[in-house]
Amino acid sequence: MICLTLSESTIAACVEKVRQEREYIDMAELRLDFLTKEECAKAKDFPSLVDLPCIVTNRRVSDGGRCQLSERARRAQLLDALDGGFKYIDIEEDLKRGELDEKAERKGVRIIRSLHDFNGVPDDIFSRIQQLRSRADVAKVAVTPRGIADVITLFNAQKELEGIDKIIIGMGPYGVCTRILYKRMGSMLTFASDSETAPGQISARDLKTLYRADQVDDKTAVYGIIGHGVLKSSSPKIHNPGFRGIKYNAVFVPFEVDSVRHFFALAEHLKMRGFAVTVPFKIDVLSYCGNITREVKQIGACNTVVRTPGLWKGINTDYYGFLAPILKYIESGRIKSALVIGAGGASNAIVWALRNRGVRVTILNRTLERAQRIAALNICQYDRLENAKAYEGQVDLVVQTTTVGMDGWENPVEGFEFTGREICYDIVYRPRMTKFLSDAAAKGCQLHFGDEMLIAQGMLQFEAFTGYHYPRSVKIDLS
């Protein structure tokens, strides 16, 4: 089930907020502590105005939640909302047996009992879930990995605590996955909210469309994106509707990490298919890879991985990915040389791409040691970016491969005269539009995205991962 965190103030509110997300959700989450005091009286009405299952609960400020009225106020306010018609309450671990119990016994309500953990995940988690249950219907945690080591934890849960009604969330960004994949850790449900109530917490609508959570079964196929930063990845929105456009059981997660090592032995957990790598382990997962291909032998860094039988062998989609957009106008002859700013992962894959198709490229870095290896290897020029001026007019495409430009009004060669003749090509894709591309335009000059790469690289891993074409059928929207 995904349940729906409501955060209004207002009943009213609360009711409008189902009635715009039922169709992404099965359950509602009322959250007394967001209520006015006002509001909290009538919350007993609130499971009569809508048509699905709710759960009451009254969050303490040490508990992640709003409330600051005394213990015996913040109970009182629960009570009273038991006489509506919630299906089940949400107590806290600490909290003794006692009138709360006993009413939502008397009324039928099933208990949850929860455990909130925002500095880690303790170590006797297990036993902490099996003295929930056992003082309640349901036992919830919702702990805060710290490192994809804590997450496989949680997905032991699955096989450790088999037969248990129990909820698990791993809050904050490397507890995301575990969100979409709670049925893998034998969770009842997930909690979803656009307003973020909880650390890491997903839009309704991304869960139930973009991932499918509510349907990811023991026969899912486990596929995605591993790096930092990558929970604003757009690839979950190439694969999974590709994956659904070839009726494939399959789901493609974000997965933040902090150890390579550590992330195998959750990928052998999930029994995972493969994934994307993006910055900083394109080179790190290398070593774990029994098979790489020519393009990863020459250019020294791996964006996918797929499993084979026996082995994970490592591909590198970025040279291909990035050449689609403007290989016509290498073979024609109209770009002849290039311009290639930055020295980072990305630049690796690329230079070797142009200069596999006979183009004459300089790199432009500010670390001049770092463009030099990459030069050495791909044997072209280099210079420090300071100097860029000096290329103005000489080139006919220039790549901008630094993450500089994501903030959207930084541009790494600022003050650059284009001619006007350049093609640009920016590989940035949020925001569409950077600084430098927008510098470029204004000079009249022919624009190339970083979304046609990440679309083109994107389909390739696609063919890689499931041996199909990617559908023409599916529209890719990376909104």
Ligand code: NAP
Second form
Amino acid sequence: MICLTLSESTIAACVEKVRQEREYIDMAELRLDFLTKEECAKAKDFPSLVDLPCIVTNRRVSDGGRCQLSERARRAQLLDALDGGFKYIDIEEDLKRGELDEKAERKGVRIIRSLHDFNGVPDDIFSRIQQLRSRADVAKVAVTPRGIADVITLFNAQKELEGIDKIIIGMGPYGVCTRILYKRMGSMLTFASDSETAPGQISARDLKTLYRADQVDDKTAVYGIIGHGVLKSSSPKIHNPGFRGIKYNAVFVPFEVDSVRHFFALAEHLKMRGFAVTVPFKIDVLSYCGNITREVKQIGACNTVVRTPGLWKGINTDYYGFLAPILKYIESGRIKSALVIGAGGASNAIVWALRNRGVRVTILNRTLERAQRIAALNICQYDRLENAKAYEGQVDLVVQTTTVGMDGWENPVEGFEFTGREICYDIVYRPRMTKFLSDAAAKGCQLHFGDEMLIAQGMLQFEAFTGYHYPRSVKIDLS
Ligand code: NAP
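Give me the form predicted in complex with the named molecule now, not the form predicted alone.
Every component of the complex follows; first up is the chain already shown.
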């Protein structure tokens, strides 16, 4: 079940929110601590105004909520709400059994006993869940994994606590995968919100339509992307609709990762079939691959890992993904020379792809040593970024591979005079139109966008993951 946590301040706004999100949710949690005092008095009316089962909660500040009332007043609000038709009430672990439990039992309201830990995952989490369950109908723990080792502990709950009615939530960036794969922990529901009432929450729409979290079962093949900051990755928007397009019971999940070693252990635990790799792990994963392709050997980095019988295989789809939109121009001789701006991980693969196709390359980078290293590996020229103007009118292709332009309206080769003849390609995909491309467009250059490379490399990953071409019927929407 997908449960929407409501953070509106009035009952009318909560009802409206449920109406807007209704097609994505199975339950709603009314948070009294977000309501004004006057609106709290109307809480008992809420269940009759919506057509789904409701939880009532009044979260203290110490548990991540907003209720600053005395304990007595806080409980009084909950007691009053129990006169409405709530299906569940959430009562914190440390509250002694009392009038709340008694009234809930009299009214047939199921009791959730909850534990919150914003600093980690308790070592004795399984016995804590058992204790909570012994005092209530459902045990709930909302804990904060500090890394993938803690995430593995949470996924062990399915086996360790089989048959126990429980809700398990991993908060924070490492916990995001547990919110999507909640059924793999044996959790009866996952919470959704677009206003982050708890760290790492995902919108109900994404849980339902992008990840289809409520449809994950024991047979669902799990894929994902690992790296830092992957929660903003566009890859789930490529792979999940693709899986649906070929009617494949699979899900693609972002995994924020601290340790590649631990992640491979998690991948075994979840019986993962493959995953995409991004910064900073494109080199680290190589030690765990029993087989790597020629491109990975040559580039020294891998952006895709797939399970093959007995071993993990490392692939590099950035290489072909980058070439896909411009290959015809290289083959026709329209592109014979290129200026590659930047000398990071992506540049390394791009320079190799261009050199392999016989294109003359000059690398420009802020840090000269990095440009020098890639140039030595690929037998090409390099120079300082500030010397860019020396190459005006000299090249057929200008590729922008730095991170400049991702976070601001900036061009790393500001003032570079395009002749209008150059093909200009920025691999930054968010925003789609960067200052670099905008400056090139103003001079009439042909443009290629980062999302072209992203989609092309993603489609190749899809083939490596599934053995099927990416379905033509699926229109990829990266917005
Ligand atoms: P990276 O390894 O961290 O390299 C970053 C590059 O940006 C380095 O050359 C760095 O220069 C340069 N740089 C950073 N800040 C700069 C500044 N203020 N001025 C000048 N240069 C600066 O990153 P990466 O993995 O290569 O990724 C680079 C970009 O490509 C990212 O935006 C990423 O999202 C994008 N990308 C897109 C695709 C796609 O499919 N479209 C695939 C891969 C990557 P120094 O060496 O001097 O630090």
